[in-house]
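The chain that follows stands alone, in the form predicted on its own, written as structure tokens.
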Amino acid sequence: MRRRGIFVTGTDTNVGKTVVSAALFHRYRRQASLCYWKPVQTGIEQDDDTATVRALGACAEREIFDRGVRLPRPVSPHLAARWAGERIAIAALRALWEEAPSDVGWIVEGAGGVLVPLNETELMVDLMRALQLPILIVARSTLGTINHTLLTVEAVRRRSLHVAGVVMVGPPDRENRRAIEAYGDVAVLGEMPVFEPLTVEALRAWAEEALDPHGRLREFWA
């Protein structure tokens, strides 16, 4: 069954995917019934992205699907699984996906970037292909982001996946934004600051005012 929603990926680890995922609740909760899923989480002993989204997104229990692979050690999923004596399989994640509610709009967050290995043969992008959701790319705004973002866009499109847009994180950089939009033929849907401090109120205020102001993502919840 084809689901509604988007898959949030990044150009790197710790780029801001989780905070953007939480911000999407504040931006679109009043327009659609949303639910968040983190299929693969490593370093669970020190980072729990599901708990972070629950808190920053002010999420109700029905808005969180807390099932999936949860592994210790903050390393690549394939390595964390090997060290734990396990193996991550896309087929098993797809089975969980089939058990999840079908009457909601999904915010699915990946682990790391597009080409992160899940096991000896499968990458994160293979999970994206299995779920068949449009891709929202979270990228840094600073030096190097043009190359990293365009490589991510290219990797996604080579697998015949739709790029829904890009969210840039960090100090606004007009030239980097223009380059990503022009060379990547993709829309930048927001420029999210690094919040200090990061609070629900600050994230909500930014999301309601500056995240996807033209409502380009609305079609993916409908």
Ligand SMILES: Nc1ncnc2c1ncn2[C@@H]1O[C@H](COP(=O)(O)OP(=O)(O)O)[C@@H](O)[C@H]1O
The other form holds:
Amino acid sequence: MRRRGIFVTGTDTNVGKTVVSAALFHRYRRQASLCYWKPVQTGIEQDDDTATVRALGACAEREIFDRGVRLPRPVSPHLAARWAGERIAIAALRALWEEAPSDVGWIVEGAGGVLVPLNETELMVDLMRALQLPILIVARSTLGTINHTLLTVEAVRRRSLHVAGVVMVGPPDRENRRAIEAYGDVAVLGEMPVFEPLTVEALRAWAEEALDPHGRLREFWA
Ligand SMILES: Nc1ncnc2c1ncn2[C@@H]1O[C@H](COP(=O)(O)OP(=O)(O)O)[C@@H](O)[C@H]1O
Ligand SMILES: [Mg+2]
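Can you now output the form predicted in complex with the named molecule? The one shown was the form predicted on its own.
Full complex below, order starting with the chain above.
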């Protein structure tokens, strides 16, 4: 069965995928039952995106699906798995997801970007294809982002996946936004500023006002 939701990817690691995932709860949880899933987490001792989303998204237990591959070393998934004597298998992740509730809108967060290897033959984009979700791309707002974002859009579309939109993170840059929208033929659904400090309240206030103001993601939860 095809499930509802989106897959949150990024142009890079550390661009803001986890913070955007948390922001989506503040924007949409009154309109839909949402659930977050991080299928592959590397460097679990330093980075626990599930815990971060739970805190920043002020999530209830039912809003988090805390299963999947959890690896200690903070390196690419294919390598983290090899070093742990394991092998990540998309089929196994998909089977795990099938056990999760089906009546929710999913926010699935990848690791790194689209062409990150999971094992010797499969990439993160193959997991996106297996889950059949539209893709939300998180990108930096600053110089270099046009190239990285257009490359990501191209890689996603080449695999017949739908790009639901882009969220830019960092100091707003109107020209970069315009270029991504024009050359990528894609909607920028929000420009998330750098919060100092990053708090639940600051994230909620921004998400309610400025994340996907036209409600373009609504169709993916319905
Ligand atoms: N809008 C923001 N304001 C302040 N800090 C942010 C913001 N977005 C991300 N960060 C910080 O930047 C780092 C990377 O963000 P994260 O969402 O974890 O990236 P990713 O999931 O893409 O690896 C984290 O330390 C996070 O707290
Ligand atoms: Mg993350």
